[in-house]
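Presented as structure tokens, the chain that follows is alone, the form predicted alone.
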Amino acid sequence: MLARVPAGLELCHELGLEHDLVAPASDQPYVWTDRLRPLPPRLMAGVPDGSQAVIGSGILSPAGLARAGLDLIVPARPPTHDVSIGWLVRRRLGHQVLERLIDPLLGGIHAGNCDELSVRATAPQLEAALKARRSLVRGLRALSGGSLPAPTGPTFLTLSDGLQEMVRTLRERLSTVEFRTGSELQSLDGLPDGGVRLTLAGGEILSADHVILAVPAFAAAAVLGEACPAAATELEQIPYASVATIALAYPVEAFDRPLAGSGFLVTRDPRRTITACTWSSAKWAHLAGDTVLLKCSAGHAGNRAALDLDDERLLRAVRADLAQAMSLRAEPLEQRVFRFERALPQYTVGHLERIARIEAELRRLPGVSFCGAAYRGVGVAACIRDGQVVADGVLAALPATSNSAASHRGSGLCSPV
């Protein structure tokens, strides 16, 4: 999870897990344009500031870097109106600087395309950027102080057991709540005192004060399609990537070297099926050992070519791709996919207007709130943030007999989903 958004490592702490969370042992990311490139420290949102660091890595090329310089010469022109990044950081820095550094970095989080990735949405530091100064790399300069110092502590953290540790733990701590797994939630209506009344799959029939919607936006829009049915048609309007997640393990000896950084991001190509490659157990003190951890990313938004392969052929183009990327051609000891579909929500153009219409609507519906990587960030520490406001918004709001008894976060109704 994101060390600078803090409701991650804040909740640790609640929870007593501050000793078990663990900083990368390596934070050097390497970009695979036509072989891996380390990564310039200091990249501003992927921004190039024009550094030496830039320069020298050969991510751009020479013409690359003369069109990412007229972004100081030509006076900028904020858009205004919801943008894609695609669309802003090509006008200001070129093509170049959007595939090889941009795309690459904001793409790959989402899965996304970054020619339909909302700026407002995604990227809002690039538009405040254009206002505060006349050139993107001077507005982002000036948005950090001025200044560009390294930055202190580690972009990640993790829990040494998995960040399953934190909902073990959560879970535990909330010995007065009532858990109902496997319960299908099949639509909720409005009751005229103001609660909900909620349907569960079999008929059962549950009331409750309040329901937090934690759920993906197609699931939130097929539950309250009846109910808020113009909310339900906003929802099913966020689309989704499909994603794979690849793990494979080898023997140390299969390297001519220890893998001495974090792993690597891949510039777009016909010809690849990866997206990423976390190089685990080098990125990860606590995951070393007599084999070498590799993690891979297929798969992103308008593209379901690699999902569409069956395991072993996208094992195969996998182990493809890491051949050429890191000319790693040993047999793994272990190797294993994982699948998950309609994965990632996209913040596409107009999504924070979108966010604007669905709360508009289930103001109809006083009772109901949502929250989860479909809203207002996708990361695991933005989702934590995002549950623990509207947790909040629902207590206050919730008569004094209702909340007396939940004295602190996470106490109060968890209704099936």
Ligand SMILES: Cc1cc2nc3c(=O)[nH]c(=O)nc-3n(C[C@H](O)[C@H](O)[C@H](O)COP(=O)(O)OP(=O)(O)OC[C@H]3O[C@@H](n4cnc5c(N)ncnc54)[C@H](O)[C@@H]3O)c2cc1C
Given for the second form:
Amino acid sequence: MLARVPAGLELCHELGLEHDLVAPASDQPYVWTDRLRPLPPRLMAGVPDGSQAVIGSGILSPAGLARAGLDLIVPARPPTHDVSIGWLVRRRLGHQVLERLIDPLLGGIHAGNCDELSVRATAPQLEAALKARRSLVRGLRALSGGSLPAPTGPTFLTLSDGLQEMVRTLRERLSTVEFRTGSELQSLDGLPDGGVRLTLAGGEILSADHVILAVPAFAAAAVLGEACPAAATELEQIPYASVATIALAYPVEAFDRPLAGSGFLVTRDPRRTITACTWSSAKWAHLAGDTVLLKCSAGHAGNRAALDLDDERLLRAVRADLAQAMSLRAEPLEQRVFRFERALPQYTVGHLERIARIEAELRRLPGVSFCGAAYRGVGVAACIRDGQVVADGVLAALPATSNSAASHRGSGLCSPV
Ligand SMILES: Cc1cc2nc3c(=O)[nH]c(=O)nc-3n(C[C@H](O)[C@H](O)[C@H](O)COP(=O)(O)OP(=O)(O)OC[C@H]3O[C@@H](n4cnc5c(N)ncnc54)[C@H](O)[C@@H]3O)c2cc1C
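Please give the other form, namely the form predicted in complex with the named molecule, since only the form predicted alone has been shown so far.
Let's see the whole complex now, leading with the same chain.
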């Protein structure tokens, strides 16, 4: 998880898991353009700093470098409305910077398309930079204090036994909370006293002082279809990308030399299946051992060709990519495919306005709030932050009697009817 969004780390500390936090052994990614090339140092949002490292990396052609340099000469004006990352970066730094440096990184994180992703929702630093200076690179440098951000710590952290330890420990600690997993919420209705009635898939009905919908946008839309159709219509509009991850284990002898780096990103090319490859056992020291572990990703917004392949064909396509990018032709010891349908929400242009409209509509249903990756930040740490902010707001607004019950961690919020 991202270390610079503090909510994730803070929760680990609160749960006593701070000693299990581990930082990557290597933070150096590569990008697969014509071949694997080290990604040069970056300013915020993946924008190259314009240094010798970019020139030396060979990622941009001389024409691409010259085009990027125009950002320092031709004055810019910040956009007056939300635009896509692609629109802004193409204008300031040219197509190559977008397609070879920024899209593999930002498009990779979101499994999205930079020509559709909203600047305001996914990379607000870009707009802030153009407000600070009339050059994107100079503006980003100014925002990061003059030059590259000082390396104050790792960008990512994980837990040595996996991030699920956070969920497991949290659940253990919340001993007074009644958990009901595998219970699908079908619909909810506002009650005249401001509470909410929930109907579960099996027909069971519960009543609650307040409900926080921490479900994907399309699931929230289905649940709210009758109680708040205008919000449901907006929620349905939030697109999702389906992705697969492919885990492979190889004997150490399959490689000429140890992998040095965290893995590689991939420039978009219809002949390629993978969108990224993490060298898991090189990136994380606690995963190093007798086998080399790789994790590839496939699938992105608007393109589910990889998802439509059966496991055997998908594995063949992934291994063909690895052979081309890394000259890796050995048989893996083990290989597994994991599929995530409609898993990554896309913050397309206008996302923030859409969320504001959903919030406005839901004010008509005072007992209902929402949080999660579809709305105010993707990623585990951002979801933890969003959940905490929304839960604190709900507790603060509940009448004193419910609130004191709620302060016993869930004992009074929801009851069978
Ligand atoms: C392949 C992949 C890799 C990722 N890697 C990273 C990473 O390295 N770092 C990082 O920070 N983030 C990563 N993410 C993103 C991160 O996992 C998500 O942003 C985060 O888990 C979203 O949390 P959430 O609670 O909003 O939604 P979810 O985790 O999707 O939880 C929603 C829950 O709602 C439940 N639900 C749905 N409908 C209903 C209903 N009607 N009634 C009851 N329950 C319902 C679902 O079963 C689910 O449990 C990754 C995502 C994917 C797909």
